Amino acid sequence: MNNIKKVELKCLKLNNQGQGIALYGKKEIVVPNFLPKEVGIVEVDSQREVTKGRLYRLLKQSPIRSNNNCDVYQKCGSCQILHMNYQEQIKFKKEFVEESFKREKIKVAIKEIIPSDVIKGYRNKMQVAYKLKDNKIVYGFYEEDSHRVIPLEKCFVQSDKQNEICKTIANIMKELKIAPYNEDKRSGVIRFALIREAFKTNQILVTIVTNGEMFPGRNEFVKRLKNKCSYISTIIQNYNSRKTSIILGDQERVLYGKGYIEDVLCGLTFRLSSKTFYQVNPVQAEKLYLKALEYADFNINDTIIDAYCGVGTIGMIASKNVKKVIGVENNKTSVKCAIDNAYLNQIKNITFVNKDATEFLLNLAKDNVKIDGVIMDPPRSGSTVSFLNSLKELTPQKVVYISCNPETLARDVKVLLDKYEITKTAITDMFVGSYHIETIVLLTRKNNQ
């Protein structure tokens, strides 16, 4: 039976991941692809507690609608907001960050924006699943809060290239007869394939996610994609049996190339593997970066921590300008590129501990180290109290903090507000379409602490 009822709705506001929020009753239900003002045919499911619909047709169009002319735009779920106009994105993503600091009594105004240059085509990485539907081998993203594959022949904010191979390695699989992996029956060859160009060096890494290490014409598939797209740097195996949502798994092995690519950041060398974590958008990420460092203003003496440090890419960048940096990261693997890093750009003024950073800041502070600066740029999930804490008890002067969620970073900030004042505030747009947005937030210590 059919429950799928047509309703007219209009669209009140968006609430913080961009998503339209329409009146349903007596209940707001969230309208992806719905702009305020717009008046549209929704569908809902008349049997379910209505929380979601989905819009079938607009009756009436906002003036800051965009046509993004993506075929797989309303199913994917990626980029919440390709259908507003760029203007109103810097505006939206504004806003956000703004009642995000309200919501926790902060009063910040954003004025300085860092839009960007390009709207199309700017991510670096890419991963699409491949699947076995109506008997046809498909690739794609998943549909949002699900496992179905939503086949794709391109992706708007991927490069061409990077959508090339991901078609390439669809074709090359029907050639050979190779079948995508099958989650139900656990079945099947390749799940999934991960590709890394790097933009400045035109270096392109190529990792093909395999369900475990048989891989039935391997050596043949190397061939025939290296003859096809020619410009791939690298290609590597990665062996992933278990039953998880997780892409890759512990083990690889390298079947062309070195087995790593390079890129240039900020005038270094970056060395990039199947599992490094580097910003997606590097063009975007050099002006966040050297935003964040204009606004901390390092000497030449200072000694600075670089917290949640990953790869150590900012450490390294400020290390020119600074005295000493301490780069700290839990995460072995990140240490260890993050010292190979500084190796190959022959930075010695910075080392890398492989500690967690609340514990490590408080040893710090019992022996009363001096530490001048502290720039930290922690997951979405934020950082913790325990960390802030010990960040207030080492005493730096200047605090920099980048942030990907607004909402955790308000939160987190404050905490260290009965030590620290706001200076100085920006946004960095880093993924246009989307409803995620980079802060950078300046925090300097209070003269009577």
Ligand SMILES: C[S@@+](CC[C@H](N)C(=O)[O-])C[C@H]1O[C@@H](n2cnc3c(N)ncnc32)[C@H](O)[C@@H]1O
Contents of the next structure:
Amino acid sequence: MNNIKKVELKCLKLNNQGQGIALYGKKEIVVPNFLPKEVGIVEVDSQREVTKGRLYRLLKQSPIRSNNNCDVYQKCGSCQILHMNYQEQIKFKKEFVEESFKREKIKVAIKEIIPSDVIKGYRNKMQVAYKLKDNKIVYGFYEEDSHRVIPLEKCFVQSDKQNEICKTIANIMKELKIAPYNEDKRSGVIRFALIREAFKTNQILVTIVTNGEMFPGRNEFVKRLKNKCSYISTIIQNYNSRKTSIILGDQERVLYGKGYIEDVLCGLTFRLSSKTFYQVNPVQAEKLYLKALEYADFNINDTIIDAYCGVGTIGMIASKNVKKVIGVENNKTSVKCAIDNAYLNQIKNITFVNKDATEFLLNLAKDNVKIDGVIMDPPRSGSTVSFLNSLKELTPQKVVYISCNPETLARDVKVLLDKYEITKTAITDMFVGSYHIETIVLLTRKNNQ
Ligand SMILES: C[S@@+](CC[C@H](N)C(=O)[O-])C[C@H]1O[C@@H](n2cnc3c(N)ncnc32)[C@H](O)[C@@H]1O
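Form predicted on its own done, so how does the form predicted in complex with the ligand look?
And the full complex, kicking off with our chain again.
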């Protein structure tokens, strides 16, 4: 029986993920791809408690709507606000950041906005799943909150080369009869492909994630992939036979090339493996790092901490303007890359500690170490209260907080406000088309502290 009911609704506002909110009866429901003041026919499942609807047809269109050529964006969930013109995307993100602070009772008006000059093909990392669908090998991203693959031809935020590699892999699988992974039966060979491209050096790393070590036809697969996409620098096989939504397994082997690539950011060279964290929009990453360091305005005698340092990018860029940098990061592979990177760039005043950032700061505070400045760039979940309390004990003159999640940023900044004041704020758009935004906040120690 068909439970889908079509109703005419008006979009009232957007939620913080850029989805429309409409009134269904007396209840607010979420309608993705619906813009404020638009009117449309919305499908709802009348047999369930209605919390979400699907825009079926627009009756009245908003002037801020922008047409795009992507036919999967409504399903794939990666570019939630691609249907807004770019100016409106930025406005939405700015308001989202300010709203997040307001919810914590902190008044912030974002002063500087750094938009992206590149709207398409800006991502340096692409990861797709391979599946069998109607007896055909398909690849693509997962539909939002599911493991259903949405078959993809081309993704506009990825580069042409990345798109071509994904397609070539599917074709070679077909030619060599290599089965994609079947999640229910836990059978098949290829699960995912992860592509990393260094735009400045034109190097490309391809990681093929297989269901365990077995990879029948491996040599022929590599030969054909190299031949068809001769611009690939290195190919890795990563083994992941676990029943998990985590893409990469622990073990890997190099099938071709060096097993890593190098990119150049702010004039420094960074070595990247399949597992290291690296900003996905390198053009904007440069602007983000330079703005963060402009805000920090460190002194040549300063000792600073780069907390949650990844492969050491920000700390190394800062190193020429300070006496000493200590990077702390809990991912072993990233720390190894960071040490290699410092060596590669002949940077001698930086050290890296492979530790949990909170544990590291607690120890520094206990030992009463003098720290002049801290740059912190935690994951989306933000930092911890213990980290923030240790920071207040260390009382560095300046803290630059870089965040990809305004909500955890505002929550964490609130903890610091008895000793620090917000002196500068900026947003950098790293993720065009999505609701995500990168925020930089400069916190300066209050005079009486
Ligand atoms: C948003 S990334 C920032 C990386 C780096 N600053 C950059 O711009 O490339 C966050 C980093 O924090 C690391 N991380 C996550 N939890 C951590 C923890 N508890 N202690 C230390 N590092 C952590 C992650 O591995 C990741 O490299």
